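First, one chain by itself: the form predicted alone, in structure tokens.
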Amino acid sequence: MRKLAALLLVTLAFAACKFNDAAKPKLPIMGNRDAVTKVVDGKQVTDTIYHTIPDFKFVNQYGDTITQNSLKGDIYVADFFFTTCPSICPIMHRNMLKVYNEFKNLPDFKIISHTIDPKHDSAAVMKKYADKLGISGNSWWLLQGDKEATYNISQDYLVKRPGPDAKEIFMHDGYFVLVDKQKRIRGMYDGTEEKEVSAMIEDIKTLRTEVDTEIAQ
């Protein structure tokens, strides 16, 4: 009888664990997706191919070359800015500092900020900007590179393509884009709003607990 009771307790505990795993919140996967059918072991299998961030090559504030391989195994947040921005960038990066301070000691998390004014924002200029913000180490990279490549990749992040207005003042969205370890977009947040940034911090914590690499949507 005792053995039967013990077996029942183990079974219930296992079932509870499975239920808890299923009940854990999972973030959506954003962007377009395609269904691809292939034959595996003689059977037709349909996979979902999600929108992902493509390969890129930029230089950070230390003069180091940064590619997608530099972010392998990392969750990261991306945004677009320029160092002389007089409007939303200072607000965005004050808010991003909260994210940086929360996660800067984690080995699998990064922040990358793409400058949309690479002609002015050299590695040296970005390093001074980083120093002024209090950024150090390799948790937050400010990235500079080919202007057209930067503007193109903004669309891969599902944000509006930057561009100058009639007065030649750079215009850009203020979104923070959350990207998972498979380079899929899992959330977009208004970087000028403290509440949205706080929500993103919680979503980053949620994303770090995900076990499944493919999530049915």
Given for the second form:
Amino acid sequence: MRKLAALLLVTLAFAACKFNDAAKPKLPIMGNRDAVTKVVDGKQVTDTIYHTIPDFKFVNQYGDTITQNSLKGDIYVADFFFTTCPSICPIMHRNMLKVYNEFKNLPDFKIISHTIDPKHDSAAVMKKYADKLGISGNSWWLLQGDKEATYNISQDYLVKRPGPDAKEIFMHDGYFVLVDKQKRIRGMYDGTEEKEVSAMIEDIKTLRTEVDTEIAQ
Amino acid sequence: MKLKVIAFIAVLLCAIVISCQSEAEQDFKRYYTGGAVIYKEKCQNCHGANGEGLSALIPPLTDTAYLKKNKARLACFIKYGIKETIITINGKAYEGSMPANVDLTSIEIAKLLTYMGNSFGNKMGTIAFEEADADLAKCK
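Would you mind giving the form predicted in complex with the partner chain, to go alongside the form predicted alone above?
The next block holds the full complex; its first chain is the one shown before.
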């Protein structure tokens, strides 16, 4: 009898855990949102339009053209840096390496790092940087392209637009921006803080389960 | 009587030695803790909290043999930076560049060297202001 009670207790505990799992809060969806009302089958429905990352066209360290289509079906993290940056970039990429090593074997995860100094950071320079950083394959792309386009897209990622002298005074935001498969921003983390980057690694795991269930439905 | 004098001298000598030792120790502590603050501010972003460096981009500060051998050049590295020189650390070649810190004084550099030289597995002892100053005078 006692044994039975114990068994029941254990089962209940497990069930409670399961329940908690399902009720786990999703990550927030960041940025401005709009509500649009449209008529579907004669009924008024209100849809929320979330802020999304627009299409882009850059070149990665292998010289391949990368557009939003290249990230189709991927969760990704974006940041902004330049290869000769002596201030916060080494800290950011020391931390990003942890993210890379955690997820590099997943087919649906990527990291993209935009250079804010495209004049110096050619694809060849970026390839050399990637080699020295110790990254290979296609899970971390270093993107180079039109300076104006890069600075514009930084605002779509909700980070501060680098100033005209961003390179000279080595000032730019050190954020890691987490983007879901629907191109919505789901998290912003200070890439210079080890703790925040650890939190991001956990959030990426959460986001993957969320997206997988959404697809299954 | 003689014995008393000898004992007195012995005690005096002991006192001097002990007080000197602790003064040297205090110097070391002062240099080391001061250096730790400067390291955090000026060096840690690149060389890391544990002197681990960053992949093949930035060398670690753990190559005790290299640091010993190049002890007299370290002050110059810190003050005037390093420009695209190939440096072999722990058997690996590095060729990046390190920014200059022209605003650091000789005493600050001595503190920094004392901190770096006695952290990350290094044991170089105190690197005094006079030593850093003399090394800096010879920078090319």
